[in-house]
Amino acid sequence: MKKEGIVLAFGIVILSAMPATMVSAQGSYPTRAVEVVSPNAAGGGLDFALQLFKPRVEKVLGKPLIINYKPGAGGIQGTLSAKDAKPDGYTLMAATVSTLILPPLTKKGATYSLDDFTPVCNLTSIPLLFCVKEDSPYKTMEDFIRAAKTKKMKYATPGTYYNVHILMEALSRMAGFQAIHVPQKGTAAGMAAVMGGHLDMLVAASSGQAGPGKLRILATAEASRLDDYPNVSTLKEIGYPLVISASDSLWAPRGVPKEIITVLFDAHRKAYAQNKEEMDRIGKTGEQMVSILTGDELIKVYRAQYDFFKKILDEMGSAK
């Protein structure tokens, strides 16, 4: 799925200016083979986007990948796993929004911060959508607020408390509505319950919902229209300034040395130029585009969103 307004940004390394030390270290590393801590189960999206990297990256660094998936509590422990390895660049973390910035704010045993880890690089960006039954009254997101304003709409998350449960939040604030949430185990499962009309709306990461005897997507959280979707609105355009996008990231423990952050970036952005087309096809089969962030660019993202969401739960009364 491409989108406009993407920027790859190019790490520049200037090796006749590094310390003799720097580019020794840069030389040597890796000498052998990377584990990346996934907080997820493997066959989700972020699992996805790994699994798009991980070949191509391989074949730049010249040592494997080596994903370690420890699903559980939401994220946290994975998570907290990665942020207590030894800060060598052998031990990374892939990441979304929902485990790395959620879990510090709405559960007490989410002891970590953004603070406690080294951002790498971004990978994908997924858009987030909102979706009703193929054959619903409502042809416009304008329809669904209306309506919601007169009475009490059902909607579909992944699961309370993910990035999507809070921006409905966010938006049912903004428009003067209210609507009752109801939580599923999983995209797939919210679809399932709103194509059967039990709920009115699904609120999730794109994942193949839309298209004949599916959903129809009413409106994206995107900046700018999606190219697979362009009479689609986004809720920015229709009044709402809600502008969030999914992502799945690589960052590594604090204290890792920054020559060995900047090979790690330079790998996955090489590997992209290398395969570009191979891998924008590949990600879109999974609804996913590929978008490589700087650490720096990454980190404003991320603490972007964390006063985002921060604040909206302040406002839920859900903070921990």
The other form holds:
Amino acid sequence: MKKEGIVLAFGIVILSAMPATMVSAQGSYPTRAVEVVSPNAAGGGLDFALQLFKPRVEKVLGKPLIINYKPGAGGIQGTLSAKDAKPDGYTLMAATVSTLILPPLTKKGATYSLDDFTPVCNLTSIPLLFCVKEDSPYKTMEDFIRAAKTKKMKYATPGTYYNVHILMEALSRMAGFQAIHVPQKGTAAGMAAVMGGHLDMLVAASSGQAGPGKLRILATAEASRLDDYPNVSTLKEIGYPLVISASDSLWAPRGVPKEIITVLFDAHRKAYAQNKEEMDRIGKTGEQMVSILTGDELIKVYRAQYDFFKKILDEMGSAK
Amino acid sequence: MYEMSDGLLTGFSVALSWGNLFYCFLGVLTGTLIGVLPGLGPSATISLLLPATFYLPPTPAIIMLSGVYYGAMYGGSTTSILVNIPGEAASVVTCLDGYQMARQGRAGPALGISALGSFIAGTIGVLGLMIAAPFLARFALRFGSPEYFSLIFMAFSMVIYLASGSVIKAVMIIVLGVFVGSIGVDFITGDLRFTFGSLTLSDGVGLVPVVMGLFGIGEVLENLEEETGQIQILRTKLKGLLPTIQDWKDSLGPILRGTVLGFSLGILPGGGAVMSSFASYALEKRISKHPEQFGKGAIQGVAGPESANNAGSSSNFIPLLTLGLPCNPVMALLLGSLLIHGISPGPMLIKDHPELFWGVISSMYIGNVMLVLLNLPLIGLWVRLLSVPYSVLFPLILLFCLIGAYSLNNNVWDIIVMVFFGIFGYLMRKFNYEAAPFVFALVLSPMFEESLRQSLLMSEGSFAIFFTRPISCVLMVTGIVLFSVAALPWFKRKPFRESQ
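Same protein, different form: I have the form predicted on its own, so give me the form predicted together with the partner chain.
Time for the whole complex; same chain goes first.
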């Protein structure tokens, strides 16, 4: 009796596993859950973007997305594990500029490059902001730069060699001032240091800095002014053509069939098209803008940023 | 004042709805359970639960997640007391006297005083949160890098009180802790230190695997030396399940002092809560008439740090709710959860979302009551665990440690670090070195270095910055005085005599 039960159970397992092995991968992808390796821990900005898309993309794909958090070494651990994954479309990787582009430029052990991955889709874009204390005497970015030429300003970033640190270095070279970089452990710590008046400026990706009783934004590095802050100028319009944003994006290991990439991209585009208003609203509160870019557009943006960061880092003399 | 009583009324009417009571209970229950399991901490659990809360309205979501946080702080002492495994840095000090109490058959009073002490501290903490949150948060912003440095300097000057044996051995082990704390990325220059090409080491040596190894695994290894079949955690018969009147008399002072200390350090937006349990232990030992009893089962050594720990877990919410600044990874997760619900916490939160602000605070009070009701009956059960034969218990302890270490980052290296420090901890025991000063140095030295170098960047290299800023100056001078007081008897008693 018992034996029969076991045989029966085996039979069911084998039968239910059959379609997955028999049907060709491209034809009906996905046939099972898709794993997304996140090189950052749960709860951060990248996770925000992933969670924003996850339930809506699952509905379109008809299969669950499983986010597998592999944080460590500033994103290198997770990125390396995704690089070595089987290129069958069932392991994808979430990335930001800080996990995919900067580590190979600044850290030993980051043995990967953009060429190791196939771009799937850009998810969100996050503006980089220059903020001062709410009651700071500097009302505009020009004020600040003018003052910085006579007095050494101290600025906070979430860490050394972060995109915002390199951006500020580029700006100071372009505008001809010297400022002291005081790296902090994360954006929140930098906010506290500027709100408390201990440092003059915070340069960081947007994550709740602005608002009554918090910080005042002087400038962004966007191409055009932000909808929410129409009074905040861009670096470009005050004469410093630095246009750069942070972004959260989705990649696959190199070698994933094109058809699968198309299925995944279409799922994301469709999920956004179906829930545009809701996703825009939630995205805004997390200070991220949903920005669907095709793989080709995505890799173009990342390559441009790679070249920019490499150039400035070389000037800064920061050989890894 | 009117605004507050009005707010409280709103708060309790929100928190006492059946739905919110349910989520609060779910949160504290989950928190207690994961607090008991070594390794699995509140941040791992909250990140797992986070996606689920996207489908809830914001208030119950935050009520539940906060419940997990302070519930875990509550439950974290259980394994420290029973089997000497601290689940996180905060419960390391609870091991020192709590586990000794358990061996003397007083596990019940130890668990009881940590539950009731936590309740008192939690309640006072919530009250403090209601009355003074916005004001305190503004004050806490005055803490910049120089102030943090002086604060940590002050804490370091008290570290000697953590050791109960030889002072010279304690100093040696502190230096070793500072060294291990310096492994990883130099966060100012981005250079790697002592990593030998290992990616895992570039994040530094994880604290949780280290404490689980030093305390839990080390203890198991040492116990295995005894003849099998004879090993028992219990050295004597069980004595009572609840604290006696004498225990209460001994504990009331430590509980109240621990509460004040934990609450004050918990407000700092840059994070100061890790210091509070260590500081409370050192303080109690310093002012005790019988410092020699510390480390041998003094109830004050459990009551103070446990209260500090819990008061801190209430005041941790102040910088988040009033300034939008998360002071530790758990608060950062809560911030993430608020943002996805379209709420950006900051000075306007009380006005814009009173139901959320007051509801969450009131639920914390209710949650504290639930925790006491939940934990007191469990004490009998936990204590009976000690009579399980050690040959059955120790493989289980090892198993839970292994699972716990792996669950931190899904990384095998955390297990290797734990095993390494387990063997290291065993050797330390054999040669009479103590683990607590090591952990203290490991926790604080990275913060010490960070704030020192940030301060010197700010002052362009001048050490005067620590004395020209008033708060920093007061802390610095206090630290120097404390250090002199601690060092003086030691110099008088020369040559360096080992006191044990």
